[in-house]
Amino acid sequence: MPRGINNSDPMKESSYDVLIVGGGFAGSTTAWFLSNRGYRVLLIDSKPWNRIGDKPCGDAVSKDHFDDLGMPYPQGEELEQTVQGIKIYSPDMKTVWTVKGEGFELNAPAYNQRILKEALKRGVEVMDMTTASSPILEGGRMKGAVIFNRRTNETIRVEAKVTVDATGNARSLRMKLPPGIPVTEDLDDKDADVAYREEAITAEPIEDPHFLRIFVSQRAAPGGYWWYFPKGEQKVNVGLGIQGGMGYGSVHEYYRKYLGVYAPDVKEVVLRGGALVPTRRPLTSLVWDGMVVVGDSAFTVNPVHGGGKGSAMISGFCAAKAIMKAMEVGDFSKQTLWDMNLCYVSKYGQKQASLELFRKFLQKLPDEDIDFGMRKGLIKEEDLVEVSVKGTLKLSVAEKAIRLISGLSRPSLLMKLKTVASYMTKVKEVYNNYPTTFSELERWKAALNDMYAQFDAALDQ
């Protein structure tokens, strides 16, 4: 039993048609849209109220998912820069490449706090200071969860039509089912990153503050990279993140030998913390009976750049689009429930399954070649763009041929990237025959890991 909780009292319980276990940018957006339509939602987060959604995280967030999603823009505090797009630097940081596109750094725990705040409002019950120590599960099926709140040092057996893991990296509710179930499946360790970031104020202003910086360097960050992202004149997030299960050592080592190589104006630290972040393709499955799984948790951050708010929110949207239905039929099934998968798929996870192959593929450069790459141009911006919005590595034939003119000195270097653009979009048509049903699901999954084991061996060669 938790501490401080008499054995001989008596367990509390309560009953509500959804439960979301986290606040984060997932779990709220949950809240947020399920909110005002006359549904009994709790929503439980074991920091403090003031702390909910404080993540380490570069708090970049693109404005196409506000747009998309129809999320309000963050205002006031909540905005800490507006973005303008992203510079990217070789290792030798001789080449530069510019993408454009608008986003927002945001003050990320309060523009959550916000949206909860909001959901609030509206009918939605927000616990903080409370941890769901162990999931209900009767006949196979997700039942709720077993609550334990440190304010009022209570343990309530809550049941529940839908619980939604909203855990973030933790897992802490959906690595407690039974295994077997998909929603349980693990990390593996080289799939995530080991990532720390500083908040920290810079001796002067800084130049270009609308861009944000990212420094690609196996030296500096192997299986990684570096980010220096401005929220502010004076005010900057800059960290790395490296490769986990390699055996790479300590990110804070990488940090501390090369922070004045990539934020050499840093005067005064003012935040600072650590993170696992997955890289990986989404969850085989989002969802079981009863249940729906969201954020990091689901595993929905981007392979390739680690960023996961804008996901998190993708994810809040389907689960909450999926719930709504299932309510409307009263029906709570993994099948009823497989329209978030359905919908995440269509919308990220297909890319995130693409952009996992580009990770690979990247994770085995050395410095040499992503700085003749950059530099020969054997991928330009717009391939970037391409690659960043739809997944998809297009290289025409003309331009083939030019490049490879120009590339004659590293052919190898040419015909892996063939490859990964071949294989980016082979998963992407994979993911677009995604299973309507449960039923498919093994099917469908044991042709997926067949493709990736192809491509693995191709990426060895």
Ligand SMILES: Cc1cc2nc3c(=O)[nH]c(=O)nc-3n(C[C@H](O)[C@H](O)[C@H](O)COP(=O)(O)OP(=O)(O)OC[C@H]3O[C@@H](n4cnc5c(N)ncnc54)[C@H](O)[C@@H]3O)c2cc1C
Given for the second form:
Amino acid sequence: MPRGINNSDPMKESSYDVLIVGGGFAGSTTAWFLSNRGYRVLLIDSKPWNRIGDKPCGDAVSKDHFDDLGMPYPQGEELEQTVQGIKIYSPDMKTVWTVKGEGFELNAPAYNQRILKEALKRGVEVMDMTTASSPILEGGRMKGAVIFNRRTNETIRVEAKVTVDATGNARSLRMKLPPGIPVTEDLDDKDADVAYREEAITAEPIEDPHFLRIFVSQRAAPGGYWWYFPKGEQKVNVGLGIQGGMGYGSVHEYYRKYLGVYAPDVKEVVLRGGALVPTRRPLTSLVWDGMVVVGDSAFTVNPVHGGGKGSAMISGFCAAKAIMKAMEVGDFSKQTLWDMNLCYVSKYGQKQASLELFRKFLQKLPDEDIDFGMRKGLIKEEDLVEVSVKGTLKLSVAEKAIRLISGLSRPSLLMKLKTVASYMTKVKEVYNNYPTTFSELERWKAALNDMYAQFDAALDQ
Ligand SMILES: Cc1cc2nc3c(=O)[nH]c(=O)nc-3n(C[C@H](O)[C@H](O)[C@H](O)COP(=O)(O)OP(=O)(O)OC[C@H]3O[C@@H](n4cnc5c(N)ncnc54)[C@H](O)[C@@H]3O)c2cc1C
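Switching forms now, from the form predicted alone to the form predicted in complex with the ligand, please provide the structure.
Next comes the full complex, and the chain you just saw is listed first.
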């Protein structure tokens, strides 16, 4: 029985410093950074232990994230394949860019559970098969959650100084709060990809198994892309994402129709599943009084490539840092927890906002323009690295392109690229001025929304 639970009441009650709801990458990283500090931390997850971290995913994560946060590298069974780079194929498959960069193809549940076990060993309590059914809100501030443990058949009222919503795309805690609280911001269907993947054994050994493959094609994955991520000599994670809310049809139909084009060597499927991926900037505020939101629930995914495990870890790191400060001063208000916003925005959120604009631009490009742009080198591999690392599309690239306009056949594409590059810089400036206090949030948000509206109008011209 977890420490602090009072067994005599009809509804059990317990109290903790921190309640973390959800044990995926975001929740378990938060727990890992909070562990060993003498706090009373409870992490719950609806899944049984052996399925925590088991969610449909491409499982590719850049090594930089582990280095940046000081997280342990995956090892042994946690690591399925080391990655040396990505090959990006144009829609007509005639141009292939190779972007080098180290990373890992994870056995995600194994790595996730290892992080959680380390946190457990260092004092965090973990309850599996336990679901938070409703938040406890008192005087407008978050005070914990009512949880149900399916192993013991107990309903428990858990009070906590800080409650962390790490519920992934379910967003199952924060969306039960009254509307009007900033952390209840909803997801527009168009700002998400519907993604599906299978893991399969291949008929032959995979060529270049240390390189991930990405196939861009509006025809075969409208508003998204196909991937082929080797997980070993003869094992692959293959899938696609398509933009939601556009009436494009079922992701499964695209999968069946184009599997033979992008993964002709698939022999035997060992795993299948899909989920939604948010592809927008993060929540305007990731904190409320007594509450922090992390991971997919806070929309921390990279809007262009849809990778969200590394940024879920960043959000967990920032959450833990902000909670530690709150514990130090004994104040759990949104203003003290605000450091979470400042940390996340500077580490990743600002880049996400800029990449959201790039994503919107890419989603409107016909295959012919992408073929043309890649073939002519309007953007080059190194520019793509710059975009993905810093969220900056170098104006010089677009300007260089503009100078070539006379000789090329698609001036409108080039002009648009220049517009996109300039708005990407502008949005980063807006994020540079992310408010330092809650009271400035609404004004800042109005300026941001204004900028996004201008960008959308410019893109539609
Ligand atoms: C098909 C697909 C491919 C992807 N490919 C990649 C990739 O290659 N690389 C990458 O980095 N990212 C990828 N992503 C994104 C990545 O999977 C997510 O961004 C990341 O796993 C999010 O982690 P999380 O901890 O926020 O959420 P989750 O991993 O979803 O964890 C949320 C946890 O909360 C629990 N939970 C939910 N509600 C409750 C509740 N009320 N009470 C208790 N527990 C609850 C769930 O059981 C779950 O364990 C992909 C996503 C998809 C769908």
